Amino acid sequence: MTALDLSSPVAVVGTGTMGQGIAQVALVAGHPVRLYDAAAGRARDAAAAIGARLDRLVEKGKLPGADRDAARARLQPVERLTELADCGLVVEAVLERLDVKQELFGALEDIVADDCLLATNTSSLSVTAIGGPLRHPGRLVGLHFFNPAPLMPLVEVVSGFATDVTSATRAYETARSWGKTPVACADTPGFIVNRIARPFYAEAFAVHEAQAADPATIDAILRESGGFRMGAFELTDLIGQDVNESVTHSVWQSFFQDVRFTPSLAQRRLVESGRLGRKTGHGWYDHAEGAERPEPHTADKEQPPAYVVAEGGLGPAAELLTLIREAGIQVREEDEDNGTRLVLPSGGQLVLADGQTGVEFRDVVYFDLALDYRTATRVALSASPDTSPRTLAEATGLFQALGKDVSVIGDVPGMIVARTVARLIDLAHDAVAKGVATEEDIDTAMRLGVNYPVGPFEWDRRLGREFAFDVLDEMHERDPSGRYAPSLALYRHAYAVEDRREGTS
């Protein structure tokens, strides 16, 4: 099945921000585009707004003037649904209500030809439920664009329970012909991105609720150590706290209140207070003009240790040994099975975050996971009340000698980056095991849809197959609510495959 022919008109129903963006994408790709909105005059206004954006593209040298003129000639606002009768594809971007969408598609089914592809841009509703009342639900597919649609490359192509393979394939190829990167996805709550991304927000909020660190520090660690483009607090302020919480709540409810997707009480209070982020001038941060952005906690300068003793190869943090030597600090190595610790001159230990807490051990400092310890500009440390000041000072000085800012946070299991990445990996494996999407499509979706530095499976390959499971297993022991219980898919990935390779049962 090939993409929709360029001569075939594309209709967009609903002319808000997303509707206008989708229409612009189809228009620039070369299709005639019809705009319809139930509110009188809005389709004409949307056509004018799209035309203005095309003008700006010409001014910036991103679109030839002749192409702009041709696109404008292909754009037609209409006042009646019946004017969409000859369209080969209708994409709806109307109110996110099941009854509204069902009623719309029911009306369209009586107007368009039998071979017209129907698509919903829903981000939170079930494609299966939207198409349920249709006489021919096989031609309904999800085409979930990301905002702003003309700029964001990702499109989730969602197959409902009744969607025909030919419909999904045509939608996929059409999105690709429009210059987008489509990923195929089953009809599951949150699809790919909004399902798997939940821990990125949830774990940051949980660390904050545990009084282990403030938003500015957590955001800085996620950016400067985890490699994420934005931290969870600044990103939700940009998205809108009400919008982000609504998606979280929808996914949680759709999974029958699965504890892994439980919304944040702190975010709920923020929404109740009307502090919705940038659009209201205040969210986690004050966005009023002239307001000062809070600085992350950064430790004072400390002297580095003269040497460290490396017990084992430090696993995912092995690069640190090279960096320590390059900084002129002696590394004494001792062979230890599964060693992931450094022993400092004080006798205290510096341990990679593993899901345990400092109160369980004498004189230990945990350090957080980094995407790349060489390029990371900040590292988080955590210490318990039993950690000696000298050990914490030596640990701080060590990372400062490597050119890193150091943020000391409270003694929470899994710290910040490690627990977040472990949960992202777990949900990704669970999604593949349940037929939601392929590993490749999940990594693509998370990189392009939410700008993650790498996808969860790439993280997994870098860390080693047991890392995420071990972190979550330790966290589950300390919080047996089920929130951190590793999925069966992650367990099989971490251990069962290895066992078969070794010929054991």
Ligand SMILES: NC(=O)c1ccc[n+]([C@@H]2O[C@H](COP(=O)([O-])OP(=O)(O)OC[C@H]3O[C@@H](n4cnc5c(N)ncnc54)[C@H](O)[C@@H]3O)[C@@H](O)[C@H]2O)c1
Contents of the next structure:
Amino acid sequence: MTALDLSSPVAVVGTGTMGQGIAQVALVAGHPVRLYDAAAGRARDAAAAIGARLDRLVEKGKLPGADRDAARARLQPVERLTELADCGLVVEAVLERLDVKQELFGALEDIVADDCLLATNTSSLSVTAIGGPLRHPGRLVGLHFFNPAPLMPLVEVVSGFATDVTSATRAYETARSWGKTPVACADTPGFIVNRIARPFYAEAFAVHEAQAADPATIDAILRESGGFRMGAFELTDLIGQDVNESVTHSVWQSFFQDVRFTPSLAQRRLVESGRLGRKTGHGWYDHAEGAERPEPHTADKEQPPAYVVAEGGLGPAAELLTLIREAGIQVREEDEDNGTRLVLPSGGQLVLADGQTGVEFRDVVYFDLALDYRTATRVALSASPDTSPRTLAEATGLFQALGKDVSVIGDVPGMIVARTVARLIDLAHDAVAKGVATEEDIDTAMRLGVNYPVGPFEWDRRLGREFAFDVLDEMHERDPSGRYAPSLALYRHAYAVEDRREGTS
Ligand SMILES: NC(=O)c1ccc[n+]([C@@H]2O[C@H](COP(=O)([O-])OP(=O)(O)OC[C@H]3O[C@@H](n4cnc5c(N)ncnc54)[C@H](O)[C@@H]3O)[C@@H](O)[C@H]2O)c1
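The structure above corresponds to the form predicted alone; please give the structure of the form predicted in complex with the named molecule next.
Entire complex below, previous chain first.
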């Protein structure tokens, strides 16, 4: 099955933000493009706006003037749906309402040819439900573009319950021929990206709600330790708190209020207060002109310890031992199986976030997971009321000696990066086990759709197969609501498969 022929006209119905972007993509790829919008004059305005964007591409040297002229000539706003009769593909980007979309596709079915592919850009509705009333639901597919469509490479190609394989393949190949990176996914709440990304926001909000750290500190840790492009608070201020909350809410509802997707009360209050983010001048942060950006908590300078005792190889934090030695601090190694702790001269312990809390042990400081300890510029530490000031000072001095800023946060299990990454990995495994998408497509989707530094499976491979399960298992023990319950898929991945392999080797 090949991509739609370039001579075949593409229709875009609904010419708001997404419709204009998608139309521009199809147009620049070489198709004749028809624009239709229910609001009078809007399709014409959209054509003018797309034309202006093409002008800017020419000015920037990204599009030859002749190509712009040819593209403009291929772009046609229309006033009646019947003018879409000869289109080979109709992409719908109208209001996010099931009845509106169903009615539109019902009308289109009477207009377009039998072999015309129908696509919806819905981000939260079920493709299956949208296609339910159609006479031929097999030709309806989800083509989920990301905003801004001309710049974002990812397109989720969603197969509804009744979508024909040929329709999905044609949509996939067409998106690829337009220069996009398509990923195939089943019709599930949130598709790939909006399903798996939920904990990135939820865990940051939860740590804040637990009074363990403020937004600026959590954001700095997610960026500088976790390697994420933006922290959850600044990113949701950019997206719009109302938009982000409504995606979370819709995924949670669609999963029949699965506790793993429970929305945040703190975010609810923010939305209720009208603090929607940059667009209203205030969200988690104050975006008013001249407003000061709060600084993350950064610990004062402390003396590094003269030596540390490493019990085991530190697991996913093994690189730290090299860095400590490079900083001129002596590492005395003690042979412990798979240990993840350093003993400090104070006698206190420095332990990689593992889902337990500091109050359970005497004199412990937890340190958070980093994507790459060598390049991380900040590391989070947490101390409990039972941690001695000397242990915290030595732990702080140790990371400062490695050139890191240190943020001290409250005693929350799984700290910040470790719990976030563990949950992302869990949801990713769960999604594969439930036939949502392949591992490869999930990693691609999370890197390209939400700019994660690495996909969850790649991260999982780096951490070792047991890390995410162990963190969540410990967290689940301390919060048995089900929010942190590791999925069966993660359990199988971490232990069952391993046991079987050992048994057969
Ligand atoms: N904005 C995003 O970031 C984003 C990203 C991915 C997907 N989506 C999805 O894309 C779709 C459109 O979103 P948007 O942000 O572009 O919305 P928008 O409000 O900017 O544009 C919607 C357009 O659809 C028109 N419209 C409404 N009902 C119509 C009908 N029955 N027939 C024809 N036109 C109609 C409106 O007049 C408007 O111009 C939604 O389903 C949304 O969930 C949005």
